[in-house]
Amino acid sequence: MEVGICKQDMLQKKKNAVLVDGVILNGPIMDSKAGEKFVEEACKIIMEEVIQKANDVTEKVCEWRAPETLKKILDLEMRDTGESHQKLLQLCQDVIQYSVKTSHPRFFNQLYAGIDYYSLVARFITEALNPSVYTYEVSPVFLLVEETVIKKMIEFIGWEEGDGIFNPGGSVSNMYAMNLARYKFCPEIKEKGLSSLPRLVLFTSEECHYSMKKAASFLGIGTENVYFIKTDERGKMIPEELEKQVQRARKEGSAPFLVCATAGTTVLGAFDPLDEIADICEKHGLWLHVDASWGGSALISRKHCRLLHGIHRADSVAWNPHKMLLAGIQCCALLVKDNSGLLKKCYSAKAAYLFQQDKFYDVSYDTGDKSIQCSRRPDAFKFWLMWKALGTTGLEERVNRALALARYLVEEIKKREGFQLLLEPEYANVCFWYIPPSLRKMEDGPEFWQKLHEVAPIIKERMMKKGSMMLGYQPHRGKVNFFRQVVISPQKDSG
């Protein structure tokens, strides 16, 4: 009934109201003054509670609350009724205080930490605009950027030319680069699919990322056909042991097609060798990916950028600046040495609805058909307005940074009783055990580390519900050996 009134109301108010099936169609769809102020009360919030206290050590990285309890302090139940501003605004408060404070000074768990000012505002921005990066007449601004940050991202790749997407991650940056390689290996699969082909083979070493095995899986390639090469005491994929696996597979009948190489691997921050990779990849007509989502970066420092020496010799790269760099997750992208157009012709579905070819501008800026999706959010555009306020020399100064401190802490281990180094770090992971007091007599052995495995996650659980710091922890190349991996950000201080 008063559904009923409130309608005759707003019918009488305004005389041209058009209603079709109950519905008033030119009035207003929500209170755009209270919407608003609901913004301008969060974004109060967002800087008072994240922003201002992003570098505050006495804060806690998170306020742990065990999964049942965090149900009920969040209410997150969804009901017939809207809520009140106040209470939304609760809530806003809420998901922050119990969300991890991943720009937290002592938050240490992942291969991204800290806050760069100038991404985040880039962020606000896409985000109240909504762009979506397909053609140029819907984003015009963001392609235009997307299209300068990816040249001179293959500028520091080294190469003279090249093409370039960016993509929701690594991951997905690694799955295009082995379905542009086996395309390239086969055209005709895209139209014939996998019936067709033989059986292939891709090699990637023992500490690659697990996506990987994932892309391989869901590109029906199979599990069983990657070949996982034997890496050395540092991490790094051995050259003669590639060679090896190559043969063999030619033997047994495999149609060899990629080469993964990973430049900063996931635990260990290890680089592959890349010139003598890509020597193999050469002789053999391979196609060679280098996944340098983490250690990308270290391409801008002029002192660092030795670690991926060769890699202008790959096919394809995956690079992600929203780590090591700081410019905000999302942030990732897929380089490819190819300027003839390949990613279009392996992606394309020409869908004439949205790629017309009659249009009045440039149809060659309509960058969508080079995606495997359709709605792309602008990720470019963090990474550009970063770079236009720090400049280059101020990206390399944070990997710069970056490693210094990780020798810091190196050096700061060794002089403490009770923690053992694992090896020399050759990029920002520092890997260590914590042997405690009662095990510190204890001879080596499997007794030893039966106890000491029982230590770390008993550590971890204590400070996370601290909330004052977060470490990780994984075990090493199969073994369950767990230690202590401290990946280093540029905003790291050094107390």
The other form holds:
There are 2 protein chains.
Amino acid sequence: MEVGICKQDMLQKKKNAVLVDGVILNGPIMDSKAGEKFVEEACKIIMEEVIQKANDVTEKVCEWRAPETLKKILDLEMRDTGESHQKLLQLCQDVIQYSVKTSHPRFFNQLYAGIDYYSLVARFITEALNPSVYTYEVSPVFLLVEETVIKKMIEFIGWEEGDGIFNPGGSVSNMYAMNLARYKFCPEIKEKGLSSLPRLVLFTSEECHYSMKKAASFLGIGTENVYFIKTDERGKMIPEELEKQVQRARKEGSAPFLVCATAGTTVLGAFDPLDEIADICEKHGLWLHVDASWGGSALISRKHCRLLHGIHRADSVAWNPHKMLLAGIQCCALLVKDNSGLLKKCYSAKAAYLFQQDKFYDVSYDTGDKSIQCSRRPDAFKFWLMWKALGTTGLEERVNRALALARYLVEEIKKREGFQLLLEPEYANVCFWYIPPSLRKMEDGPEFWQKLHEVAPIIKERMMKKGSMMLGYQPHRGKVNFFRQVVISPQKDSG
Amino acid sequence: MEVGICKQDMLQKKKNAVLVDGVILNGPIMDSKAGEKFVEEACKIIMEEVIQKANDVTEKVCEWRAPETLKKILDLEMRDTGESHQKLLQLCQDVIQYSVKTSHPRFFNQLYAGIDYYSLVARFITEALNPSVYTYEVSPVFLLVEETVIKKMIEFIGWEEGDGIFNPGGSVSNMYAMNLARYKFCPEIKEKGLSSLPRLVLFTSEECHYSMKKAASFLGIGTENVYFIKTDERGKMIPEELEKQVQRARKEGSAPFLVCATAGTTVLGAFDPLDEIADICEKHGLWLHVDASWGGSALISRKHCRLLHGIHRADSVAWNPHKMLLAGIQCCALLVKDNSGLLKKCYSAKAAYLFQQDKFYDVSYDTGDKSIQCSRRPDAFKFWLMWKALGTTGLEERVNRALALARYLVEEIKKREGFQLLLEPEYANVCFWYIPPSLRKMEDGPEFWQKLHEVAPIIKERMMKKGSMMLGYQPHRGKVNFFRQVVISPQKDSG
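For the form predicted in complex with a further copy of the same chain instead of the form predicted on its own, what are the coordinates?
Below is the whole assembly, all chains and molecules, this chain first.
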């Protein structure tokens, strides 16, 4: 190691430079003025190319390129030497140009859409401040904000008290709940693991989100130990079937511990009958988790909250404000009714380097040990700023409008030739087939359905290549490919 | 349900409004011009209050307020009606003022610091575009970028091929690896779970990150089945001890499946001897995972990559470019040597609504089923843009500089009265005690150490209340509270 004063001829500008191991230490290595200018110029591009165009229906929703073509267009390779600011700004332009505009009024491909300016500002602040939410000392504002938002969400669920945490996705929230229910069922699992235990079994509907299977596999429970409960023709869990399956599991000698109900299924937007399911859970002493990732936002609407009637009886709820409420990817809360510190007991590892107990403030504000993550983003903050800006009334309007738009769309589909509704929607998911003229006179039968199955992918391809619209489709439980449209963007103009 | 043309007197501005369920559907509900203006004004605040002040050592690193005081200052409550833009901008100011400035030159509290302008721009683009990375159709650019970045990181590890995924945190990457190793060991676990299996056992050092315990508990393995291997005085795993523990586990009839080595421990910055550990893993047929969340960035430096000698023999590696390389919270890759699709086989749930097989493009680009998440952020993108901007050489300089600064700091500590080094650092973690004048003449003994233990929290409190510096401290393996300083900010001026 060499530490010393560098020779005059090595110093271009700075006297008394400190040289260690070939590195001149004093003086920043970054040109911060140039960096700031670069940020300013890039922000201008973002404002013009993304934010101001978000409302413009004449823009393309996507500029489709096949993977091999796009690879050639984008200069993806990372090299030994860096690029000029000019080149980098062009790269930013290209990234924007060939990315899908999820805030475009014709983006209906997922269960989120649109742009919320307040959430966006909160996200810019987050990125600039670059916080990590685990201890009060490094994230004082964001931890208090998270606490406030969780408390408010709990009010809407209808619990008197509770706890919660924001997670990177509803899938992760569902995993948390599954693990929490398991811990409550048998706290020794945390230390002992599952190997000597009876087979744990959980119940969820056939229409549940695929994260249930992922969670069961990840947590070591196994997908075969997820008992899928039959649903009715609208996609709602049949309580009598649940009762039967719980009894079957008991007879098999396995250990039922959890029912996951869904409030707003992914494809059909169905709501499981929570009150009746809660009765069964109570009777059998099972944890009730409600995956309201998609449907939870209806709780904000006095008109539509009845869809989740009985949710106050749940032990835990997953709810993603990044979907219908437009809080931005990702904003996902897991709410827990327990207020005895179960979340912390279940998840804590008590790392001494992070959660010191001899701090000068009340360390109960250090909530990082409720999480499976170490560094964690302050996702509650964007929801909070948006809520402050719009008020509960503004959020409520957003929900009411999405559901009114769905009803409008349903009426239009009924009126128009060649469109056929899959079923009368309960929520914002409008599922329908488009039957092209060539099939309209065809007899109902396997051939018709086979041909219809091929229609949605072709239309989707055409729309994407044109850049006119993005719309999800899927086959589902014996039904051939149909479109699923959800209209949640506040930019949407149906007139 | 009522769908109809609304009466003239209800229409202030718009004729032929469509009214459904009390909601006027045509016309956006947002004033987008006002929204854009709000974003512009907020961006100005962010630029002035966060970005331009990042380099200013005369600013406070934090404006400390106790939780109860801060609650009173911030108007946290969310109300029925929204706030004015003026009020909201003031709120943004307050959020910034009372948040810790993690990019401040005197922020040494965690293993990340500083600001990188290119990564920041990429993050602003991400937030504006609001993508979710699961299918090529919705995230074409970001998926190609992720593929490119993973390939490049794999090159630095020294594998000829491989696979990978970006996760929300190194803890999550470690969990992925643990589950992947388990799946490789016994693929039926995915369906069957752990209940009928022998006790699975994994090995990691006493100095490993706490996420190992969290992962073992979450995955149903149990923390008791994590066998902690003794380390030497520098914090490095002792290979002979590992060998002994593997044999002990075999004798007990349990099933060893995984060794987690650490490259850059959290507190001491120690690197486990990967080559010797790899020999043992090979001999016993165990998966070798290297948690290089902190130390992985040294791979970029030709001078320091020897710290990870042998890493090419690992089966998986966790590496967080958001730490020493400044890519922004969070940017965490799990890299996997297997190239036979193990990641997808282990994690897939094949949701038909998302991963349709009849798409018009090559669906092997739809990599979302490699993940436990559904919606996922494009964290590779910020690393990519930064890499494009700085080149490999620029990233290398960042690492070399951090390590040179550590050596400089060590020399200074040795020179200055009242400072005592805990040990000669191997990496960037400089661990030391500050011995106040009152203790300098005291005899070495329990009373001295007890008093010294109380020093760091008091100094930290004083520095935070003054806003002059943030520095981590902890007790560690019998050693009383000491400071851990890591200097990685490119803004840092040591002169």
